[in-house]
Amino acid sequence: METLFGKTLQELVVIVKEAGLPSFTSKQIADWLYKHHISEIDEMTNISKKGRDYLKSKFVIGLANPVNVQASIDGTKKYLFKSGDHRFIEAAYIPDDDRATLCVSSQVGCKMGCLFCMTGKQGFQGQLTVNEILNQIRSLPEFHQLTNVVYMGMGEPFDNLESVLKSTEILSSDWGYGWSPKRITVSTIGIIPAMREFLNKSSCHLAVSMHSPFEDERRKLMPIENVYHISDVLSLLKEYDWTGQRRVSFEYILFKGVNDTPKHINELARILNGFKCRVNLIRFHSIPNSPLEPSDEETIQFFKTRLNSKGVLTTIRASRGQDIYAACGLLSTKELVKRQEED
C-alpha cells in the first residue's frame, strides 16, 4: 500500500478530494502526520470514520524503525535502515554540544563513481522515496534532540532532485515540521541544471563537493568533472546572492600528496577570491581498496590556515564515529554483503 508519511500539502489536497472529504482534512492530515507524528491513521481523531477507513484501504502511515545501530565512544551513532530487499541505507546522528546534526541519505548506493566515496563502489540501487528519506529523521530515536540535517549520507541528492526538494518541503514549510531552512544543508557534487533548480526552489544551504581545484585532477577523483566542469559550478553560483542567510561552502578532503599542497591553496584563493563562502576541510576516512591516502594533521592544519591568511574563511570538520565505519557506506555494505552470504 502507498505510504501517507511524505506527502506534501498538495498531494494530500488531492488524496482528500479523490476522497470527496472536506477540503480542510488536508491540512488535518498534516497535522497528523508532522505535528502530531502518529503512527496509525486511526489516531486522526479530528477526521470522521468514513474518512479513516477511506485512507486505510488506500494508505499506511509508513514509518519503519532502523534495523542496526552502532554508538561510537564519541556519542555519534550510524544507523541502518531497510529500503527493499537486501538493500541498505545509513544516517549518522552527531551530537556536539548545543547542537544534534542528522546526516541523511538520499539514494541507495550511487552511480556517480568517485574515487574516494565507499558509497560508490556499492553502485546505484535505486532512488530513495520521500518517505524513505524522511523516515530517517522521523524514526531516529533522538528525533526530538534533533538541530540540523544535512543532505551526505548515502548517494548523490541532485540526482534525485524531486524526493530531495519535496522532504525539504515538508521539513520546512509551516503546515509541516515548521523548520527552519538554515537547519537544512544539501549537499551536491555539482550537477548543474539540478543545482540552479534547487537554488530557485529552496532556501536551504548548499554543500559543494569540490576536493581540488584543478580540472584534470578532479576529472581523476571525480568522474562528475567530465560533464559539469568545477568552473562552470563556480560561475552559476556566483549568479545568486550569499550574502543573506543562505549559505554556500566547498567540501574539500584532503588526500596525502593529491590536493593538499601549497599549489592548491593558492588556485583555490584565486577561484574563490570575493566569493562569500566557507572551505570545509575533511579528514579522509580510509576505505579498502583505495590508492588514496589521508593527510597528515600538520598538513591539515597548515592548510586550513594559509587559506584563512588569503581571505577564504576556512574550517576543519571534526572526524567522528571513527570507531564504527566512519566513512558513509562502510556499514550499509558490509550488511550487504552479510545478507547476501546468508542467502
Second form
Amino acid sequence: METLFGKTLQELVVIVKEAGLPSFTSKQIADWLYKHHISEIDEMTNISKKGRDYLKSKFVIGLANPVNVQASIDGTKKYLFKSGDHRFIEAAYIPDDDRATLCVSSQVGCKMGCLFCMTGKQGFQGQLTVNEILNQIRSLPEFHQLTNVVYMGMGEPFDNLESVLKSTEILSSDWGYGWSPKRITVSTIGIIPAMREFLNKSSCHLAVSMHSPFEDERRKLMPIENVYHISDVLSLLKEYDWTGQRRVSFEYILFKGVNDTPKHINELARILNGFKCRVNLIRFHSIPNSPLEPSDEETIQFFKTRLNSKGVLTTIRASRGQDIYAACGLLSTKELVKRQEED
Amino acid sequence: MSNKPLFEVRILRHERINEQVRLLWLPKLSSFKAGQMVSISIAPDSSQRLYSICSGEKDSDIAILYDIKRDGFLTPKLDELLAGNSLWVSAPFGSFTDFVKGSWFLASGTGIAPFYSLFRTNPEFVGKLVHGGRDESSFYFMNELTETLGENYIRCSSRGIVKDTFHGRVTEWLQGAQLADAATKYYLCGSAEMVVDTRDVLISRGVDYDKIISEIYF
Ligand SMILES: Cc1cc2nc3c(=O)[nH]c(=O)nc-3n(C[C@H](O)[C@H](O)[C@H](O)COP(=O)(O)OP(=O)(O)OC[C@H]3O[C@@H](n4cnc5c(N)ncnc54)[C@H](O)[C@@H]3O)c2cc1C
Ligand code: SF4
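Shown: the form predicted on its own; wanted: the form predicted together with its partner chain:
Everything in the complex follows now, all chains and molecules, and the chain you saw is the first one.
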C-alpha cells in the first residue's frame, strides 16, 4: 500500500481532494505526519472517521524501524534499514559535543562506480523513495537529538534528485519539520544538470566530492569526470552567491601518493582562489581489495596547513566509528551477502 | 541526465538491431572524437539522456545505439519515432576519448558504441576489443568488427552457446586471459555493474588502477 509519510503538502492536497475531504485537511495531515510524529492513521483525531477510513483504505503511514544497529565506542551508531525484501541501506548517527548529525542514504547501491567506495562496488539496486529517505531520520531512536542531516550515505543524491528535493522540502518547510535548510547538506560528485536544479530550487548547503583537481587523475578515481568535468562544476558554482548563509564545501579524501602532494595543494589553491568555500580533508578508510591507501597523518596535517596558508579554508574531518565499518556501504554489503547466503 | 543546449534535427534512419536495441541515425551537427556522447531529448524542454556516438568520425551522419528500457522515460518514446520525425540533440561532448594504441577495450551491451566509433574511424587502430552480450543478437557489429580486428575481437555471451564466442561474462573471460604488459591501458564501458566488476578483476590480477579508464552508463 502507498505510504503517507513522505508526501509533500502539494501531494497531500491532491489526496484530500480525491477523498472529497475539506481542503484544510491536507495541512492537518501534514501536521500529524511531521509535527506530531504519529504512526497510525487513526491517531489523526481531528479528521473525520469517514476521512480516516478512506485514508486507511488507500494508505499506511509507512514508518519502519531499523533492522540492525552497530555502536562504536566513540558514540557513532550505524543503523541498517530495509528497502524492499533483500536490500539494505545505512544511516550513520554521529553525535559530537553540541551537534548530532545523521548521514542518510539516497539510493540502494550506486551507479557512479567511484574507485574508493564500497557502495559503488554493490552496483545499483534501486532508488529510495521520499518515504525511505525520511524514514531514516524519523525512525532513528535519536531523532529528537538530531541537529543536522547530511546526504552523504549510500548513493549519489543527484541521481535521485526528485526524491531528494522532496525530502529536503519536507524537512525544511513550515508545514513539514520546519528545519532551517542550513541544517541540511547534500553531497554530490558533480552531476551538473541536477546540481543546477538543486541550487535553483533549494537553499540547503552543498558538498562536492572533488578528490583531485586534475582531470586525468580524477577520472581514474571517479568515472563521472569523463562526463562532467570538475572545472565545469566549479564554473557553475561560481555563478551562485555564496556570501550569505548558504555554504559550499569540497570533500577531499587523501590517498597516499596519489592526490596528497604539493602539486595538488598548489592546484587546489589556484582553482579555489577567491571562492568562498571550505575544503574538508577526509582520511581514507580502506575497503577490501582497494588499490588505494590512506595518506599518513603528517601528510594530512601538512596538506591542511599549506592550503590554509594559501587562503583556502581547510579542515580535517574527524574519523568516527572506525570500529564499526565506518566506510559507507560495508555494513549493508555484509548484510546483503548474508541474506543472499541464507536464501 | 543532462541539460545541454539542444538543436532540433530530423531523424534520418532508425534501424532495428534486435528485439531491444535500435540504431538511430541523425544529421551530424559538428565534428566529434570517438568516445564522445550527445545529449538527446524528444522535446526542447523535456528530460535529456546521454548516448555515446556510435558512428565513425568521418561518417557524414551520426548514430546512437540504444537499448529500450521498457519502463524508462525516453527510450520507449524514442522507439516510436520514425525517419523524418524531430529530435533534439546537443553538440558532442565528453572526455572518454584519445584512446591509446595497443589498449584493451572492454564493453558490455550498448557500451560497445564508443569503441565501435573508434575502430570504424580508424580500422588500422591496434587494440583488443572484448564485448559481452547476452546471446548472438547482442553482438551488433560482429561481421564488421571481425573483419577489422580478427583475433583481437572477442565476444563473451552470458546466455547460450554461440559459435566462436566465449561462453560466460567478460569478467570470467578476463580471469583466464593472458593480460598484456604493465603499460597497457584498459578502457571499460557499460553498466555500473559491468564496469565495477571488470575493474575489480583487472586490479585483482595486478593491473594498476591508473591504467583503467571507465565510462559508466548511469
Ligand atoms: C555517459 C553515458 C553514456 C550513455 N550512453 C548510452 C548509449 O550509448 N546507449 C544506451 O542505450 N544508453 C546509454 N546511456 C544510458 C542513457 O543515458 C539512459 O540512461 C538510458 O537510455 C535509459 O533512459 P530512459 O529514459 O529510457 O530510462 P530512465 O527513465 O532513465 O530509467 C532507466 C532505468 O531506471 C529504472 N528507473 C527509473 N526510475 C526509477 C526509480 N524511481 N526507481 C528504480 N528504478 C527506476 C527504469 O525502469 C529503467 O530501467 C548512457 C549514459 C551515460 C551516463
Ligand atoms: S562515492 Fe558516492 S557517488 Fe561514488 S560510488 Fe560511492 S556512493 Fe556512489
